[in-house]
Amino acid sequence: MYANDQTHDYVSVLPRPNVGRGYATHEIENMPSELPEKNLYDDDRILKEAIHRHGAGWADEKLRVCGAVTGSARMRDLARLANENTPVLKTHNRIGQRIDFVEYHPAYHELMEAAWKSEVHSLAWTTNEKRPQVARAALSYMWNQTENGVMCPSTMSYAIVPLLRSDPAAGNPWLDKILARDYDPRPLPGNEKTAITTAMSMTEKQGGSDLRANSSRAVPTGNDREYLLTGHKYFCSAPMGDIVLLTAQTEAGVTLFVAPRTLPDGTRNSIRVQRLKDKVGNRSNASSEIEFDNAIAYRIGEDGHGIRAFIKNMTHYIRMDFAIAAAGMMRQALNLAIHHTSQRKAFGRTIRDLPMMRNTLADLAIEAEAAMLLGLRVAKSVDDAQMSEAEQHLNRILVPIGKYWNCRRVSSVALEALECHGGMGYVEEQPIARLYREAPLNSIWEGTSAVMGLDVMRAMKTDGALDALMNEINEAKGADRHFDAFADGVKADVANCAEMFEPHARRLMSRIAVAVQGSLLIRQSTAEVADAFCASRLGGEWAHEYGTLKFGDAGLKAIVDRAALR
């Protein structure tokens, strides 16, 4: 563990009256306490039921241990410290040597150590149990309720595994230490460390999402798969990763490479960290611009086919993880809103019990549950794709739709939860403020909403894809009149989408997303939650603002009570 002398408990001490110029003007009352420690697995009946429903109950003990860690006051305080004490770039050491070192606060290292110990980066690849992606998704869901910055390197280290396995000659030397349950931040060659982490750097100034426009060049050295890279990358996520995954142009076209940060002889590879990005959120984690000056790198996959290999073997998994990560953030926003409103009073009543607030909390609760069920359904499709052609089709469609929809909705949920706090929510010392700044990020990373639309368009052109999608939606047919009518409309939409898909991609993706969510809620949730979702999101009985459910007070109370952590 990493020592952290800055972590301490805050004790409120009232000043003594009439001492010097200090006067006691009031006692502090009607102020919510700190969020109590909860087990984010055992105390979340909705998540636990879903994990067992998907056949991943074998992971109960791992999830229970992770839930205790992620729901602890210690982790929350470490998250605060890591975000208040942001990374610092040290380009040179005291004697003028170039070191390109990003220095993190000790709290960040302790968070990383706890996350790696929970296997959030590795469980999907190291177990032979049923539905490993679903179990691993639950770990990510809980960690994203605690600290999002450490989830960036976690997601990349998780998602690079299929890519490395796709090319054993190049990937095998890194796999064991990528999958290790240890965290080793020492700046040493990979073969001298107990574990390694991954950085990723694809984007260049002139290209953005269009990786074919990248201008970085790679020249073979004559040694097998070894190249010298020269160029610039506008974004490098987690630049202190032990290996950097990136693209560069060869004679054959855009190709994928892995560049070690430290070479086997202990010298630094010529990867220059030019500056750190001053981001809106995700502040505990460093993002940077980097340059390569004849940096040594090793080719992954076929020469000239880097984009295809990256999307097929890595990007897909990152997008899946973002769908569940956004759901976890929605869950945390809901947790904070319920806690605050349960402890603060106004107009003689607890705010949670005021009619308009109860409606708002219930609305947030059904949004958060629908997002979680969609995220887990995406993970299930990854697990089952090898055994079912229908699941293969669903996987290709639902991953980008889940990423698009959940990552778009989380900002609105965070904003509404912030308003539930009143003026306090707009103060940085409140955890909801950090969540609000964090919320937009995943809709941008690994493909914007427009890129997701193009991906869905390609997936839906595959023979059998539309049938698989409608079969999934129609499993709930006959249970709700709003749902039935909406599902019929989606069927007509997808049947007519071939010619005019791109201009209307967001509309179609949004309709597919809520149709799938409605189907999942009807089959897997309570009648109150499913009825409220279908009437509002599918039936038009909603003003497209939280807190506008047309639902009886008893039903609203049942929804909020069910969502509250026990």
Ligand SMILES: Cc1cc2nc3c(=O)[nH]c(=O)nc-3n(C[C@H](O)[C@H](O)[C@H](O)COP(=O)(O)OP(=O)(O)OC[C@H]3O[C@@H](n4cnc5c(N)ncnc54)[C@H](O)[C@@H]3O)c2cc1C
Given for the second form:
Amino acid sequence: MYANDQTHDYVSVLPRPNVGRGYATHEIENMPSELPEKNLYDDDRILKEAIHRHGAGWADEKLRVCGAVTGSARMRDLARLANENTPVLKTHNRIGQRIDFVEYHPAYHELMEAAWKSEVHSLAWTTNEKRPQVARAALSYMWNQTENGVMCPSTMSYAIVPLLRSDPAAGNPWLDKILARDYDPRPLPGNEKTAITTAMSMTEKQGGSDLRANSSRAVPTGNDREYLLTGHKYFCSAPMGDIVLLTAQTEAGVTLFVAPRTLPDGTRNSIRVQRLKDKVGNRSNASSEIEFDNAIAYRIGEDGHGIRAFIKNMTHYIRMDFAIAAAGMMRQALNLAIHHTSQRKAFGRTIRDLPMMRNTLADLAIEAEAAMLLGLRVAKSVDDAQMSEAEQHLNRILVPIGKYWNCRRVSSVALEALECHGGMGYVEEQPIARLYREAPLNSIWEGTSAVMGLDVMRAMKTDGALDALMNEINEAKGADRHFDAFADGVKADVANCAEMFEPHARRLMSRIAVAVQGSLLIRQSTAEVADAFCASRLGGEWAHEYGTLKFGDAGLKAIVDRAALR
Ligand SMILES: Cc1cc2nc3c(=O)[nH]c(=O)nc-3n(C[C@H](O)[C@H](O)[C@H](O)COP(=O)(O)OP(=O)(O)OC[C@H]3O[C@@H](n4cnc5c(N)ncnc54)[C@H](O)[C@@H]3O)c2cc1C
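The block above covers the form predicted on its own; next, return the form predicted in complex with the ligand.
Expanding to the full complex; the earlier chain stays at the top.
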């Protein structure tokens, strides 16, 4: 599907079932088929319309190719294999030397190779076309419907680029290989590889939300920006990254460093992978504890200003990506629920058409579409922040709000979609079960909900920020009475936010998020979707559970039919 594709016959897909001989005990009936192969771009009219609306239609061909890859049965099967055959840590070799090597199943490498070919880690930085962040966000949206584990190194490699560019003297040596498309897992020095990947490790045992508590230490060697690092990190995902971005204390305070996994002479840097975490989900991706013992690292940015540079030039982009990733996961949950209920019958009827299920699916569909529009609006604000001060302000607020809200909502969507599968949904072999376990993660890493609250409070203190936010919301004023009343309420909340302060930050973020979603849906979706969202999420005509829309049956059907992949 990609030019230069190699065929990997070392990973076999599941064989076709033996249906010829039949079964002595029973006929197999009413069991939904495997999800058919779909193009997650071409067959998703809602995504495609949104990409064109944002002026990123130039990326059609890339998105179409990625849509075919991510919607293929092969990628789905590779995702299953990579999650069933989890990474294994080899701390030592046969003769007792330390190698700190994480061995992945070949399926993981094939997924990584396909992801890198799709440019999900790089497109935003390599094209001069309009709205590159929006185009790349669409790639991320599709990949997150297929396999989330490979999206961890992909997001790190994407988001480190602005940080490295902010300090060209230190960053330039790595950039070309980070942006390259030919994934190369070999443990070689960076300059001998076709492409390199990135890991990032900030969290220590004593705290992850407050990085000022870091205890790792860095001492300059006297060679330009070279330091020796000593300490531990309690979380380091994708530890086979060729470079690890990390924080450590110097005499000036917390500072950022890049440590190569392999040194230029081919020997291993003194970074020990102590153990892999046994995680609830995200199992194809290794997450580890690491220690570095006089490891060689190079300072990025100013001495003692690591946290601010990290948040501004890297975390911000990761958080944007998580807003879109969570939306992609909601899309996958919805696709699975619609497919299952369209193929299974109960009480003599197709479950999808049963009135309560129709209401549930419609409710999930409006949630998923609202999440996607919010995620793409966040990406657009990153693009447009270069050109407009108002977008800069909006971007500052919308990134943490988008990350917070979409990452919170995805778990409830996955749970409901799981129940749509009945008992089968709670069995590991169903993709929805893996998604359910994956769903909570994005709200934890890269800043929990409370950390997003602190960030939004800081952003709101910037002159012009509140006006930019209210202007965006008010773009849809006059079209829906529920929306108008809610927008006025948010305006009052925002005006009083200095008094609301910390205890109410999550309430404020939640209300802003749904107000922005309502505004986007009114302007960009169908009347049914916008009406149902505004009445339920903003107008109080909802019982805070999916399937409780107060909406006519024809409208519910129209919402589900529109959301179903072609
Ligand atoms: C699977 C996985 C992979 C990870 N990979 C990485 C990685 O690759 N690199 C990396 O650096 N880290 C990684 N992390 C760590 C992650 O970023 C941290 O767990 C996260 O930032 C929270 O830090 P903590 O665990 O120390 O929680 P704490 O900081 O101890 O927080 C505990 C609770 O207190 C709350 N809290 C904190 N401050 C406030 C406040 N001001 N007001 C109200 N509540 C507050 C938090 O919201 C949270 O609910 C990973 C985590 C997971 C689960």
